[in-house]
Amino acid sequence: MSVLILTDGSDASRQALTLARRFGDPVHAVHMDAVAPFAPDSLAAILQQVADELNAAAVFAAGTDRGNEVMARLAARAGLPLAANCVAVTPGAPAALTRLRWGGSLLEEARLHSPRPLITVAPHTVSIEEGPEPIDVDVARFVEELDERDLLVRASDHVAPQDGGVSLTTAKVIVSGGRGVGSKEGFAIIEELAGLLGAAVGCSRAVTSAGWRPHSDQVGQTGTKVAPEVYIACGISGATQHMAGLKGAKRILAINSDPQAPLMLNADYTVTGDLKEVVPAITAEIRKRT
């Protein structure tokens, strides 16, 4: 039986594709930009019609903000359950699932009783496996038949990052600051180090709550989930919701005055000390070597 996937071409979508192949062959793809600007109800309507025509065995998407939003609307339309943020799936009646709960601190083993499983795959949790590329679905006629009500909710504008810098989602290196930075102005040393490393600037939820940085900079369960080669955490304690955003980080360097802070205990490398002294020292050493 065929399988349907909603894709944006990202690594997260390719991870979802890896699990989708287990449910059938061939895999057909509807692209996230099939409706522009982004309109989740429209994409959900298209997915439902395509899935019905193909008699799809399952529908998959990456567990990104947009992927989860569209799939939740598809579930509501179809009257079917949605299993979100899965990390492993096994076809069957019912399908067996492993999914992230409580910000990634708990793995739940579950069974999905559904004639057509709707599944999103948690980003940065599945190794991408090579295999046949999905077959693109020609959605032109479905787009033409969309109801105007399906276009009521749509993206009206895109706001670029204030600093025009590197995106958190694609950054190879991220320099992130927490409450320990002390103030909005205190992020100057974080930005300077990030600039030298060609890195993105991130922050914890406490920082955005204080108004020191925009929400777009927040890393965590309620922010952006990242997968850099190196994540440098400065003055971040390491609450569960923040750690949920770091599952994909290859290496973590933590700088904190408290050696028992949760993030210090989970990092690959640690520096115990005042970040206001340590970060400038790292910056000065990098400048010497460039």
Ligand SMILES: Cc1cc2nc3c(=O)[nH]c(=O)nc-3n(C[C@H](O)[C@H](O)[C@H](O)COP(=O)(O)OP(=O)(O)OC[C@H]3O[C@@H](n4cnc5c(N)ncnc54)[C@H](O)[C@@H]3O)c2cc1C
Contents of the next structure:
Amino acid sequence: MSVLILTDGSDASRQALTLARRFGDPVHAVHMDAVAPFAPDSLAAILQQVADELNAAAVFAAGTDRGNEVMARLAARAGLPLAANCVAVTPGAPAALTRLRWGGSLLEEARLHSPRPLITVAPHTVSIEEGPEPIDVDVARFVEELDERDLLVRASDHVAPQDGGVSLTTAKVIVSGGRGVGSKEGFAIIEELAGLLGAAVGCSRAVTSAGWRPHSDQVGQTGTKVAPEVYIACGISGATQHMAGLKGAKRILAINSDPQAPLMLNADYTVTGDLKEVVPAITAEIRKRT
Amino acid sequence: MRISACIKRVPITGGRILLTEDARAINTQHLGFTMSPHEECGVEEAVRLIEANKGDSVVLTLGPREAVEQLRDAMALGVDRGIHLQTDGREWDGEATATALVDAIRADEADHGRFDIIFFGNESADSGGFQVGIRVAYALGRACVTGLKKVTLQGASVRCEQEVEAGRDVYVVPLPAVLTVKEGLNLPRYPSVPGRMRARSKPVSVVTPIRPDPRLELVSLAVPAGQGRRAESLGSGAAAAPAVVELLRKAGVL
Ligand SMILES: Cc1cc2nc3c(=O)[nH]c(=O)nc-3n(C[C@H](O)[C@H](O)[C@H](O)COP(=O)(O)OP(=O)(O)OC[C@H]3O[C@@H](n4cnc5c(N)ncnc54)[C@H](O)[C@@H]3O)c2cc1C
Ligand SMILES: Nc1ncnc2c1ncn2[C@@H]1O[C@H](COP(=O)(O)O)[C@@H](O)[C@H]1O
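Please give the other form, namely the form predicted together with the named molecule, since only the form predicted on its own has been shown so far.
What follows is the whole complex; the chain from before opens it.
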């Protein structure tokens, strides 16, 4: 039996493809840009028709914002359950799967009771296996017949990102501050060190809730997920929702006055002490050497 | 104008998640509870829209008896009333949750008129299903835009900014609409003491939907392995600075 995948050609899509192959052969592909500009209901409509025509055993997509959104629309339209952000799946009735909860802080074992499993695969969690490439579906005929209602929600414009220095998602170094920084003004020493290192400034939710930094600086489950070479956490306790943003960080350095803070126990390197002394001392040491 | 927001009660887990003995839930014995930051922004936006345009705001939750606390939290921020879909505390999957919410929304709309906007979080904090808002929108036959960081009313339409990798995509859809939002949409106000007092006497209606067997069925939970790294101490206080600089050198970032 064949399987259907919604793909954008990214590694995340190739990870989804790796799991999709377990559900059948061949794999057929519909591309994320089949309807441009992006119109998620249209993609869901196309996926539903193609899945019906192929009698697809399952439909897969990457667990990206767009992948999850289109698959949820397909699920709603087809009246089927959806398992989002899976890291492992085994076909069967029911299908057995493991999926992420709490932004990756917990794993859930689940059973999916469905005649056609709809599954998204959490990015960066599956190693890509080589195998037969998917067969592209010719969607022209489905696109022509799209209902006007399915084009109602459609990206009609784009706002470029604000030019705000080094971006959190691509930064090699992040200097991040938590409630321990104490105030909006307290971030001057964090910014100074970040400036010297060409680093981005990050923060915890305690900081954005207090209005000390904009939400665009927040790292974590409901902020940005980061993947720097070095993450320097200053005065951050290390709640699971903050750690959920750090899964991609290569090295974590925690600076905290409390050696028992969860971040001190989950870091690679620690400095115990008052960040108001430690951070300026690091800045001074770098200046001295360069 | 009528606006509603849907929120979910979740535990505040702190630094380490402990599971119950049967590993089917988080051990919440010593934990507080909250709604997701995404949902809090949905509530704040609902309150602002009603402050600016007059009308009626309603907050809905499906959850155990104690979830009335989260309804009160939303009403302390300014929402007018609550609807509690009371459960026995067992997990409901996204499909069943959406069906129950749709029934409650339809019933409220039959009595009081249509909601112009229904706010949801982009995803719930605990189960992260990424679907309840979208399912509700489909069932009601309304436009749905997801992952929003900005919402602006434009007459009978709403302009929405969706966060994407390089900036934001803009959608303009007619009302009534279902909008799923993310933290950062606004900065929710801190509930005032009078706000908390008023919330205590605001009306909450209770319904008890019947839980269908979940088609996405939770079997067990586990904390992923390899979370505790073995930390190497670089010292304490200002004296640790040279060791930190050495580390930055070795990591190739200096
Ligand atoms: C659903 C949900 C989603 C969430 N999403 C996020 C998210 O995306 N990102 C996020 O960050 N949080 C998130 N949170 C909030 C999270 O649970 C914590 O409340 C938050 O991360 C705490 O921030 P903090 O570590 O800065 O503050 P605290 O927990 O108060 O910790 C402050 C730390 O600073 C240390 N300290 C104090 N003074 C000094 C000093 N002078 N020098 C050195 N150290 C000092 C203290 O020892 C302490 O460890 C979320 C919560 C929920 C429920
Ligand atoms: N039990 C619930 N009661 C009310 N709203 C909910 C519930 N579960 C989910 N929602 C809403 O649906 C959104 C998406 O949830 P989910 O599909 O589980 O990721 C959440 O952010 C809430 O706004």
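We call the rigid core whatever largest set of C-alpha positions still superposes within 1.5 Å between the two forms. Positions refer to the first chain, counted from 1. Since this is a predicted model, take the numbers as computed values, not measurements.
The Cα shift for residue 233 between these two forms, taken after rigid core superposition, is 2 angstroms or larger. Core-aligned CA deviation for residue 264 between these two forms: 2 Å or greater.
Relative to the superposed core, residue 64 shifts its CA atom by less than 2 Å between these two forms. After superposition on the rigid core, the Cα atom of residue 245 is displaced by 3.6 Å between these two forms.
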